[in-house]
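Only one chain is shown below, in structure tokens, and it's the form predicted together with a further copy of the same chain.
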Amino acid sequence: MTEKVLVIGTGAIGAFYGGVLAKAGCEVSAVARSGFDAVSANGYRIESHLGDLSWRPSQVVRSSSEYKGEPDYLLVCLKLTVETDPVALIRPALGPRTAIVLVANGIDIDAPVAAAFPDNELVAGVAYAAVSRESSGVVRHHSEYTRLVLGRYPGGPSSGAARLAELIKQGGSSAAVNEDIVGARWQKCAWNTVFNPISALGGGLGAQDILGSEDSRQFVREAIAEFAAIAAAAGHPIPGDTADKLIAGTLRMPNYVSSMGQDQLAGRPMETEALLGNVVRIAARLGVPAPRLGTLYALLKMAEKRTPA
């Protein structure tokens, strides 16, 4: 069979995995809003060391309601800001046998989708991929280390996740299945929840700016320790050496400004609730003290007031 995939959210991640799945032989379509004309004319160009992943969508639509047919997979690759409602974007294209694949960053972000569509399989995806949108329809894939972790939400085995991981490997990239995908979300957010808000609140700080002194590294360690305590209380403990490993790994990175830092500089909405607000609320519900993360959250909410929507 030829799997039908509709990609919702064709930023860098969505366009990249669309290309990987097209290379694997899937019939991949795309919802393209701002870039509709360019994508209709030229498709997506993906510049990658993996070879030619450029692809021309089977259907290019302006909204998911215009898609013709029933997709096997709805590949939803979104930044979850206050302006984005994945449920509203998913609903019009969803068929009874469609699996929803939510590739996004954050904690507690799958629950609203699961609640809205209880009869569809929901696969959560955690992407490790250094990709960037260069212009309309053009994406650059930077890094050697690229991996998509997939798993059934809220947990357990999933034929949909297993099949999709297989297709991504056929397309030349790397994928893994994790039966505790919520734990994988916590694991990834140990970086995002701490570094993204700091980057934004510092006025667009790069990773090296953030880790430039022992005092600031100590602060990052304490903030990650709060995060780890919340993750453990939520039933998804992260390894005890996470802070040290993340700091060491980040110190090897270029002075990259996180997406949230770039959003704050550009006055765009930020992933405040997905990355941080939900974590702070879980901490409050479980009675785990989180004064540092709470401070970052309070500041970010205030800073958003200055951000034109």
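The form predicted together with a further copy of the same chain done, now the form predicted on its own:
Nothing else is written out below except the one chain.
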């Protein structure tokens, strides 16, 4: 059986994994809310060390309501800004047997989708893939380490997640299934919740720039420690050496500008609440001190209200 996949959110991550699944033999279609004409004419060009992942969608539509058929997987790769309503974008294309796959960054982001569609399996996805959108339909894959972690929300075994992981591997990339996918989200956000806001506040600082001095490395280390304390209080502890490992790993990366930094440079809405605001609110609810993360959040909210010159 050829799996039918509809990708909602064909920015960098969505286009990349659309290409991986197309290479695996899936019938992959795309909701192209921007760049519709370019994608219709040329498809997606994916520049990756994994090989040629360029692909032409089976259907290119402007909204999920225009999709013809019932997808086996609805691959939702949206940036969860305050302007984005994933439930409204998902609903028109959803069939009774469709599995929703939410590949997105943030904490406390799955529950609204699960509540809206209780009869459909929700697979949460945590992507480790440094990719950037160069122009309409053109994506560059930067990272040697690439993995998609999948799991049923809120937890437990999932045949849908297992099958999708198999397809990702057939497409030449790496995937794993984790029965504690909420814990996996916390683990991933130990980097995102700290590095993304700093990148944005610095006007698009790269990973190497952020760690350019001992003082800056110490700030990052302490901010990650705050995050770890919040995660533990929320019931999702992360390893004690997480800060040291993340800093060491980041120092081996190119001077990559994170997604929030890229959004800030382009004047796009940022994932402030999903990546940082939710964490700060959880800290307040659980009584966990978070002065560094709270300061980053307050500064981001100020930056978002900046009046253009």
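Here the rigid core means the biggest group of C-alpha atoms that line up within 1.5 Å when the two forms are laid on top of each other. Numbering follows the first chain given and starts at 1. These numbers were taken from a predicted model, which means no experiment stands behind them.
- Once both forms are overlaid on the rigid core, the distance between the two CA positions of residue 257 between the two forms is 2 angstroms or more.
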